[in-house]
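Take a look at this single chain, the form predicted on its own, given in structure tokens.
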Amino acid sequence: MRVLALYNIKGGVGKTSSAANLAYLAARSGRRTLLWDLDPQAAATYIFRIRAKVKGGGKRLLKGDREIESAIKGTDYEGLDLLPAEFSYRKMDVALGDMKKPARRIAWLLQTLEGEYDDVFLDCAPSISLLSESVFVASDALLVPTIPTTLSLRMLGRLDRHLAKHRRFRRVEVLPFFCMVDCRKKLHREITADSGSRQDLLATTIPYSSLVEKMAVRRAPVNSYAGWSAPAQAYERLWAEIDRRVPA
């Protein structure tokens, strides 16, 4: 089972967007996908219309007195399931604090999903936390959607230096991807342009558009209502991309 994360410390840069076009497109081609909202904000969940409401919240899930598999709903899409968030999950950092081994707590909990999934996707709130370094151990790959601009270069290179810090990090592999490109701002141009130095760097770059940002309108991945558009197309690439970067 493949657990891929889209996780960036900044917000705003398009892990929710990526997480469901990415987790849509997986499913589309034959591998049972599961995609966890982890994200307070609930976001993922929204936009594929489930209701934002775990029993018990999140410290129950994460304790393990409730069963993971009892939380997951069936999505509008075949092969594709989603473990929704609720606004509980701001609480998680503080019910992993009160656990043995937290970073240990995802990968614990993801498996006992081994053999039902293919692949699973997380949808990570921006923060550096005990949850998030939880990801960090379970995850097989960090998919770091990144807008080209000075400030979000500077958070990846912060992501990189606290990875480096700490051996239990080191067996995720951090893929970084531009998103939200906007080829009339010179700044975008120059920084996509001079990526060379990043050899963990995807070569597919999502351009920004209306069309993503439509997603929480009509409550779908854009690879489903609009996949002609130049969005859909370049996240067709992204998989084709991470699916070939990291082993099933």
Given for the second form:
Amino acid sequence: MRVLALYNIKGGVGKTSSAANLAYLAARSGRRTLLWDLDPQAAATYIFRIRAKVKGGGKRLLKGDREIESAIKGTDYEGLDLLPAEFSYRKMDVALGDMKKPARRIAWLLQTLEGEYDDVFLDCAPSISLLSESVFVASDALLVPTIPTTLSLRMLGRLDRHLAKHRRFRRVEVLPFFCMVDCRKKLHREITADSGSRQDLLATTIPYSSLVEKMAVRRAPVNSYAGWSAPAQAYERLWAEIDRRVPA
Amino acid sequence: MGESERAYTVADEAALARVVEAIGERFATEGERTSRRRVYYDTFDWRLWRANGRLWSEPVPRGVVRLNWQVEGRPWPAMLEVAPERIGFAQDLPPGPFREALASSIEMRRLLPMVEVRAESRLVRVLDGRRKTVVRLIAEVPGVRSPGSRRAYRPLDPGLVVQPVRGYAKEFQRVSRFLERELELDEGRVDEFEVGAPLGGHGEPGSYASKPSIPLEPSMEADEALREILRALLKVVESNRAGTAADIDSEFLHDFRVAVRRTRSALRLTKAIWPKPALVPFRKELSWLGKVTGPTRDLDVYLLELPRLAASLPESARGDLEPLRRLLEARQAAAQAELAAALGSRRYRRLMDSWRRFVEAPEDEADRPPAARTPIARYADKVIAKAHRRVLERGAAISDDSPPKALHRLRIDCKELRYAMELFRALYPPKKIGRLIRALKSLQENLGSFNDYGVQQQMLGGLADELGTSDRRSTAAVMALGRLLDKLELGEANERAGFAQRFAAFSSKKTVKRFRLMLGAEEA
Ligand SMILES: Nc1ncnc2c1ncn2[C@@H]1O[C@H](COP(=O)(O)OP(=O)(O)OP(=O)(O)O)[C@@H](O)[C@H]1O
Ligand SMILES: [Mg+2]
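Switch from the form predicted on its own to the form predicted in complex with its partner chain and give that structure.
Now the full complex is given, and it begins with the chain already shown.
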């Protein structure tokens, strides 16, 4: 089971949009896929038209009291399931703090799904917290949507330093990609052109497009309703690249 | 994990349309047209079907197909994407657990396309207040035909499948209840594979069996019962002819030969019930058939065994056997061509025609020897008892110093006894004869392995001479062969050492008594 987290310390960079589209594409290629919405805002849950409610609550889910399986919902797409978020998730960090080995918690919970899914996507909230550390430990790769600005690149550097601090984060691969790239902006052009600076950077970039913004209105992945469009095509290329880079 | 899908059958297309309409009136739905194509695969002897399995391919984009496998209604967890032309032998599929599991089911057999399905369907999605899909319904009118044929699809009963969406069990139950209580639909599903299979060239699923069970009445007259047996064997020969000639997989020839051998054994064992001159030409011609099919079978066996033999070598030396494999393959191809020619020859056709006439037509009363009228139950006792006696006598004469030839002869006698027991199996209590066959089998395994080790040494030794040591590659191959020969010699010695014990078990008082009890008075 391959675990891929959409993560960035910074908010509003395209984590949720990317998680929804990549998970959709993984499922469409025949992989049994789960998208776990870990953000109390429940944006991914909303996109898939699922009620932001977890049976028994987030805390009990985290404790392992309730089987994680019973909270999972099927989406409208074959092979793609979703583990919804709810508002109580914002107290997850406090709950984690009271538990033994909090950093291993997500990995431990995912173990119970081994054999049931081929790919698991984690849509994270923008922060560094106990929960995100647990995500770093559980994941094979952090997919980091990055807007091509100097500030964003600095944030990437901060993430690198943070991950270097602990041995238990060594295993996770960091794969940034440029997102919301606006070709009309000089800065975007310059930064994406100069991408040789980071070797781990994925080659595919996701263009800025109002079709992606519409996901919140259509409540569906852009690839499901505008498969021919530039951003959808970009997501297909991105998925192919990730699929190659991270061994299943 | 919650609910599993339910299927319903509907009388005809109009009724199905009414059902879809009723669902639309009752629930918030959204619909779209789709279609489905499938090709089901199985081996010639229905190995997957017999294990309650279904294997099928579905086209996916990019020119490949997805292979799905269900056993006992449960899907195999992983699917496989392959180019359709790679579906054949297990070893041609991409490596992994799917291939391994399939290989242990189908072994050396080739997967053949058995049924092609095409269905026009309507996907109806039941929505909740968020317009989220909470139940899926597929209403479809499927049709089946023989794969690759140009014929029209034969329509099957339309069906409705209700699929739960995970986490929405209540909604699923509500829809199922509506279908069952209000629309009064009947649960059930047409088995596309079973209905479609007879349209292909291979008959009903399970219709082919390499060892057909032949129902016999104990009171039948001996020659009448034997004809029944011989007809069943002829059917096996004939159903394997085309696959043998085309070399679809090695098992066609194997079954073909076994059926010919059993036929010859049956004639040898029952000489007394046939008019004297009647059998002479058949014996000669059937022996010819055994001979022309022999070389290809031997080479098939070497090629099948080679991977196992290679695996017994150290990793580094395995590749060295490559020249050997190529030599064997070339030989096999040549032998196969001769075999195919023999099976297409006038001589073969004449033999089959006259043989069929013989097994189908009853004898002239005047020509029937008195033994022909013996009830088959008594006659079978006699035949088995005689073959059993011969095995016991020949085996008892073998000591630790006896030459391999003595064991070889005993092996043939055991085979004869085995055939006799299997031919007349239906006349005995299944448990009793089953136990005695197992006892015999254990002895046969020992004798068989002993013989195989010897034959393989001879064969490989001969090949080593032929490969020569003219270049580096063949030198390496000959050295690898040398290692194999050592192993084979060791194996042969082990089997030889194990013989005494196996034979002692088979000739033990207990086993002999069991034979006597089963065969009654005949076993003195
Ligand atoms: N390629 C794009 N082009 C245009 N708009 C985009 C693109 N990707 C995302 N957006 C929009 O940007 C906003 C933030 O996107 P998204 O929710 O995917 O980011 P996020 O990183 O998950 O945010 P958060 O940190 O709040 O969870 C949304 O309004 C989304 O529609
Ligand atoms: Mg988000």
